[in-house]
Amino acid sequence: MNQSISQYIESLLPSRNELFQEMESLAEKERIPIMEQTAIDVMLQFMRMQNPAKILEIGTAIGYSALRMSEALPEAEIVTIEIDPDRAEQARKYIQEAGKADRINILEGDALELLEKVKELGPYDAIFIDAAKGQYLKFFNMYGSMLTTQGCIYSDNVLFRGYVAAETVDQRRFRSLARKMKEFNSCLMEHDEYITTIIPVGDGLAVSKKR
């Protein structure tokens, strides 16, 4: 999306409460990846229409998106996975401060190793993927089986700073990730069990609905 248009849309969004503003400032200061405002606004609107009772989030970070989802869907139960113990502890603090500890359950560990535990807590009406980009396809395939019949999978960062559209990527550390994200996007669009649309907001949001 054109940067000026994106900034204009973001300027129209309602201001967040003090806790969210504090989390946004921390994320900016410490370079903690949280979802961009235009993208999370679109995802939350989809989720309001879907009205999931249970959500699985892969990639908690400091709990920002989990709390935004919980604010938009106060009756929803959220299970969220975080591999970094320090980030998980920060998330617990913010979730407790927001009074959402009864609705948001943090599982600490590698999402690739928590399959059975996550399965025990499922099934899920919505799955949100926002973790290690190189593992997106594994996450999608592993946890997609836990999705309810009318479920949706939301994947952030699928346009990966525009690198997915570039013929060549000069920076070596981004080259492999760009290739993996392109493969992931192709798999989504060709998947027999899902209908996917990619929305060019934020860093790219894919919405995959079960057929």
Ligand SMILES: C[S@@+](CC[C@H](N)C(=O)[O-])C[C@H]1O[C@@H](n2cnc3c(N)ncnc32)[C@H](O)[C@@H]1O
The other form holds:
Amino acid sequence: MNQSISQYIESLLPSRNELFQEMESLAEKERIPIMEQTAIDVMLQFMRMQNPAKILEIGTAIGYSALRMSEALPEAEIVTIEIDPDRAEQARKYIQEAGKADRINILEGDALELLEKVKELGPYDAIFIDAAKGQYLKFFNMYGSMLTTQGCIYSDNVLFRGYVAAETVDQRRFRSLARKMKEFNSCLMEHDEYITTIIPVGDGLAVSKKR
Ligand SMILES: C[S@@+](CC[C@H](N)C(=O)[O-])C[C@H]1O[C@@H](n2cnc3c(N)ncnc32)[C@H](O)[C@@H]1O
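Can you return the structure of this protein in the form predicted in complex with the ligand rather than the form predicted alone?
Entire complex below, previous chain first.
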């Protein structure tokens, strides 16, 4: 999205409570990549319309998006996976502080290795993929089978700073990730079991609904 339009929309968004502001500051200070405000705003609106009873999030970081989802959908149960122990610990503290420990269950570990545990806690009405960009297709295929019939999968960063649309990507470390994200997007758009829309908001949000 054009930067000035994005800034304009952000300026219209209601201010967040003190805890969220503290988390946003920490994320900025420690360069923890939480979801962009314009994108989380769109995702939360889709979720309010969808009203999922159970949500699976892949990529907790410090618990920011999990708490934003829980605020938007107070009745929803959220299972969220984080591979980094320090971030998972920080997320636990914030979730405790927000009084949401009974609603948000953090699983610490690699989402690629937690299939059985995640399955036991499912099925899920919504899945939010926001972890290692190179693994999106694996996450989607692994956990898509745990989605209820009316379920939706939300995937963040699918436009990956615009690299997916660039003819060439100069930085080597981004080139292969951009290629993987392009493959993921093509796979979503051609999928027999899902119908997907890609929204150019934040870093790109894909919303996939079961056909
Ligand atoms: C973009 S951040 C998540 C931001 C969070 N959803 C938010 O908006 O507040 C991605 C997180 O995914 C975690 N992660 C990366 N690969 C993972 C994996 N295989 N399993 C679980 N977590 C993973 C990273 O440690 C990082 O904290």
